[in-house]
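Let's start with one chain on its own, the form predicted on its own, as structure tokens.
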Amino acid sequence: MGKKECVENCPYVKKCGACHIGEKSYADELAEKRKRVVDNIGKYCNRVNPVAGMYYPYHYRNKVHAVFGKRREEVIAGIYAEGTHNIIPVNDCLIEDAQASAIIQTVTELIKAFKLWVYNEDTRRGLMRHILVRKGASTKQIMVVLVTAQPEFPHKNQFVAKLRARHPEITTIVQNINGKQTTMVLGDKSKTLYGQGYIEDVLLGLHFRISPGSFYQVNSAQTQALYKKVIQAAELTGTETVIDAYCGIGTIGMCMHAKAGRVIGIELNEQAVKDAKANARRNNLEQMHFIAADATEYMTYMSQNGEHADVIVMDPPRSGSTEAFVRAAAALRPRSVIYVSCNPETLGRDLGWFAKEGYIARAAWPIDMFGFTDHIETCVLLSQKKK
């Protein structure tokens, strides 16, 4: 099925704005997206290898958000249309986790039968905000986040046993508190509904535990693959230090583990760093090292302690990384830097910072992470420049 069956069958496409390309094959969308790294890191890399596409690119998405509302006298659940606060209801998304859209389906139904207020942006009133689904594409565990604007939760056991009655796949449910007027999906307070709080999943081998706020890759399938990448462009011999900045919950630096004399893991979110360390743990992995820090400020630390990485891998946000990132990181005298990225325009400002520091890029991995969309994910090998 390529991406023109999957327009025509879709009713939300010309609506939600989730999906960008139009009607073309999946060829033709790959194609467009190795283009578009090209425009944007070619000064910098004459080396862009072709995209490595999904083998089957539907249904792909592990973590599915919706947010309630109501039409007339209707709950709906779904996502806001492209650049709007208006709600599109959405069912059975092509692209998210089939088993995800049911529950929220569910979920909005019992809002209904359960008479909960679903709250108001304008008047800022009302209790039920967001559901968020995550599921371990290994495990089968689904955890079910229900966000409200309150703590008081009306017949929350007798909600959470329906829900549990209709969806018995349901590993753990969380009420994420958030009563503040943003565009943030979730608060800063959690009460575990039933279950652990949290999930697990397995990649490459190794156990990952998933909180509520935990950064994971949302394709499991095209994470795995561009861990590889990653782990095969570092040649790591197994004495190696490597820093694994904005490490999250410490996945890319844990898969490299295995390979490497020891890593350090760094990240500012502290939850985060929380499940790296438990994580760790959980894999047996002692030379695995998590520090709760700026990683530019840490990178300087280390410098001016005299010490001394041979591989950073960086996985930084959509805005990409900093010109101070780049100087504390070049300043460690890395043989290597691996970097990963979601956004080629940042992607190619950034490798324009690194060839001021002498490191050039040797060549570039796209990768498809979120198909029938304009996001595309990229790996590029660095290294320092010949003298």
Contents of the next structure:
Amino acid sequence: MGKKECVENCPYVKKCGACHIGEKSYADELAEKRKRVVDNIGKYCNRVNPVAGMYYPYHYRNKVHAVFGKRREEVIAGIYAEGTHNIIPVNDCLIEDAQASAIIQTVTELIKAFKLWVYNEDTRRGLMRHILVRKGASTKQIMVVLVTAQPEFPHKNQFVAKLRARHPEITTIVQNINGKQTTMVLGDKSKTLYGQGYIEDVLLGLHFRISPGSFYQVNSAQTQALYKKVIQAAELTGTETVIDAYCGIGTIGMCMHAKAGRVIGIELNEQAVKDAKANARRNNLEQMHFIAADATEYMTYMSQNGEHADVIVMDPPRSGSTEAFVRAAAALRPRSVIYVSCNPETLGRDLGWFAKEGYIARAAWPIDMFGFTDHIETCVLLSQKKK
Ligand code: SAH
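Next up, the form predicted together with ligand SAH, please; the one we just looked at was the form predicted on its own.
Now the full complex is given, and it begins with the chain already shown.
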């Protein structure tokens, strides 16, 4: 797709700031992303492969969020313009799932029809704050999360009935209550208004339950490409003890289970661990264990008990890992560490810590999960330096 065509396709160019669609070709973007990875990790890794790009880099986001606001008495849903509290009304975004965009549009109309109050950040009054739509790319299940400032939701049942009538594709609707002054979208309490309160998706033949607040990769097609790379890099033979650190709902470890002896997933978020355990049962994975703990603390506990791991996979948040984590990982003497990173800057820093512990980055495979944004995912294989 040429430059001009992209610009004409997106009406929000230069307004919303969430992506840079139309500024360069996708091929140029991938080349720039590879350069960014090389700039950040080249010192530790001299084999950075070309970026694996998307086949179709549009409408790939399976999770879509919008904030509600008012403009000249009209209810609008959109995103905050970069660095401000001005809401840019967005519908039909080119990177978000199209069904999710249509649902958000309908909810906006229903808020108006039911005369519900839209929350105002400044006065802290009003009800409707955010909407989050999550879709299982493979199952097509759709969850709508309506975030309200208070638990009382007038005409709730009629609202849900109307929404379901307009969008029979919705499989569950959840009300989440967030009364706090915060940039976090979700509050602590959720009520299921329709359906099971979660959706399922399938990755590499395994079923995963996704709750409103659980982390789940936003680009399902590229996630499978990433996990295949992790499995390949691990070179498992069926006997290994594998640790999946920062495991979320357990997706990476569970996809490795078939080729490993046993897999231990470690995750701090308790709801995610609940989902992970349910996922392991759902898929009959008997040698899959999940621990709700800080990954550094649990690995330290393991090595103090004389335990060993053959392969450690780690997938930390954007802020990266810590030096203490790297030391705790090295203390388990794994033959390989596979680092999945969504931030080349913190990845570079962390590879430096691994080098100090005698682990060398052998190869890196950048994978584009977030086309038209500045984000790039990278999978790095590290192994022990030969003595
Ligand atoms: N591997 C997963 C999720 C990665 S996101 C996937 O592919 O879907 C990073 C995860 O790390 C989040 O779920 C977050 O809750 C978790 N996390 C953050 N700090 C942690 C820590 N100190 N110990 C364990 N898990 C942590």
